[in-house]
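As a starting point, one isolated chain is supplied in structure tokens, in the form predicted alone.
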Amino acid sequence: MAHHTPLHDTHIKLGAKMVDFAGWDMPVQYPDGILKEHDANRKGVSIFDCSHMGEFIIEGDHAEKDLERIVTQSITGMPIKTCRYGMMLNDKGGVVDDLIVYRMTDKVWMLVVNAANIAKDRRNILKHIARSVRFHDISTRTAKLDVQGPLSREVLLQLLPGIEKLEYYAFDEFDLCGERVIVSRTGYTGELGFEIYCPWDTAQKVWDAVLADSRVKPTGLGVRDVLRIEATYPLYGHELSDTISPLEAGLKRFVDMNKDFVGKPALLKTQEEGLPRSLVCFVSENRRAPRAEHKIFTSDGVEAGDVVSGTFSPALGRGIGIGFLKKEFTSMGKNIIFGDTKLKANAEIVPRPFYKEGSLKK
């Protein structure tokens, strides 16, 4: 039986098309359709129900030292009320999950993890922390609502005075709907964006309060995927997995090789031997969109890799894709072919991200 977020009935009342996502019954799109939802995010403001995501609290004198070994990014010395993106690796250098680390106090941390990996992440963390470190899975008590778009700050300022002071990858506590909530500014669409963490039973009040502004549109996981592909953000199970390393995925900047962490020896070995494949971004010559099950071929038909994410991009008016290619075929500007046994299309390898006009850091 699928899990439900606290807003499940609300999504149905709004006419959302519901689909299974990581064991959760989630809205993929609303009646206005994905193109209008895309327009709302890129030009105005949209709200996503992301309450399926996982949240862990880790606290204790030894918590910082243990997290430093678990997460690829260095978290030592992080200022309180700041966030940092990183990954947890296995011994072979594959990604157990990607996550965001929040420093709540000197000795208290919150990790935000992917819904599909909550149980796996819990096991992995408990395996690597000292007995004195306290671990709390607060996923089923914590709702998460993402408010994204160039007008998101302007809209939220009416509800959360002081939010204009939040810098990129920082957070603070605010009073909202009679509750103390955490609001961060990270984003996953390429636009200015905020995440509201509130008690599970408060989610409806928060949702209603934000949507009371007519400029805000409810948006689903369908357009969220389009937006994150345009911004070339990874999605676990596509660009990242237990068998894909952050080096292959082009995420080396989120790996601090100057410290020790689980999986580092495997990454060092990969660096010495050279990457057999690398992640590339490509644009179709027309509106035809690549799909995750498609293969990638050289211009003369030699199979060279696999598509891991693809969509039609309303921002570019073309099909766009992300895939892994054998290293010798990854040159920028190189012509490739994507498709299956029935249909193929031409494309060109381009720099990331696809969408560069966003309001993310404004």
Second form
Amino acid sequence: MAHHTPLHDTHIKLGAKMVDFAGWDMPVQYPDGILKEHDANRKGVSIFDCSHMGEFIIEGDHAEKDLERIVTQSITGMPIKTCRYGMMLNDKGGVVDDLIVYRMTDKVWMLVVNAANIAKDRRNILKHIARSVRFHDISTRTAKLDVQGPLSREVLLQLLPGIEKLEYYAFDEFDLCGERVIVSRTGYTGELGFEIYCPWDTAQKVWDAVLADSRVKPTGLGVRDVLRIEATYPLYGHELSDTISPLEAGLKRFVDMNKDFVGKPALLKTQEEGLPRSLVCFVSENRRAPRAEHKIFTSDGVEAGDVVSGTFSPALGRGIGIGFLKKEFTSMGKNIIFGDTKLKANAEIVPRPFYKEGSLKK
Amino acid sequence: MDIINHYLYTKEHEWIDIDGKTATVGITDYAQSALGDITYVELPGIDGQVEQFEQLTALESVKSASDIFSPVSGKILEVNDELTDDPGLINRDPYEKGWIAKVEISDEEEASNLMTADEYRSYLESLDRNDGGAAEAEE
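Form predicted alone done, so how does the form predicted in complex with its partner chain look?
Now the full complex is given, and it begins with the chain already shown.
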């Protein structure tokens, strides 16, 4: 049976369409539909139930040193109450998972990982940490609610006084609904936003408290994917996988090549040999959308790569896609074709991100 | 779900409004609701020939693409150009302003392969029953 978040009944009562996601029965959209949910996020405030995601606590004198070897980003000397995005790699330079590292205290860290990868991540971390470092998987007792959108700070200010002081990628503890919660200024939509980590049993109270403000709309995984593609954030299983390196995925800025970490020798080798493929973003000539199962072709119809993410973009009013071009096609020019055996449609390669007007750092 | 009494229906949730030799084709309220916000409609080529239950065109919602099948055989006379810029017309008004194409019917006998409004209503109920059964079995 599929796992349920603490808000499962609430989603059903709201009339959400539910789908299986990584073994969880999750809301893909609410009755107003994805376009209205998109509007709510880009112009107002939206709330996502992301309680399916994984949270680990890593604790000990040696935790900083061990994490430094596990995560691609530099984390030594990270200020307390800040977070950083990075990846864990395997020996071949492929991505085990992408994650956010939170420094709680000098010796205590929280890692937030993808729901589908919790078991794999746990094994990977345990393989690389010293015996003296304690590892706790707190996923099943930690709910996560993302409040995102240009008005999110204004709405949360009532419930979480002091939240206005949080800088981008910083976090703090707050009292909310009679519990201690962690709130970070992070997100996955390209808008100003906050992620609230609270005890499983408190999630309903927090959800209700945030939604008491009529400016807030519940939003599902459907629009979450649209928003993250518009902002060109990677999604594990699409832009990232065990066989895709962060360099191919265009995430070099989250890899510190000046330190040692698992997978670095493999990355150095690919760098030397030249990347086998590279990530491209493209915009359809009309509203027709590329899909993850499509291929990319040159304007002459030669197969040049794969689409890994695609959607209609409400912000651009056109189809948008992300894909990988094989090495020999990376300098082929801007005009491409996407499609399959049946469908061929024109598109143009564009610089990322697709959506640039976000309130993310405002 | 809205169903128009004098239209005929397919199992793939297309409707057809027959007026003499001309048939107007669209998708049902049930179909638009299941698809969600429609974001793109590929309009079929005028003068093209279609066969009954063969692909007429395709449309897309935010997260998926679906084929639309022709309820009758014939020649495409007209397409709804308004759908190019406003595919949401299908969501807002699936049975009137959201029509997709007009077809010149080549074989009037084919109408007997389609469902009446009452038959389509029962068909939707049977789908709902099956859905409910599947959901219960999963629990």
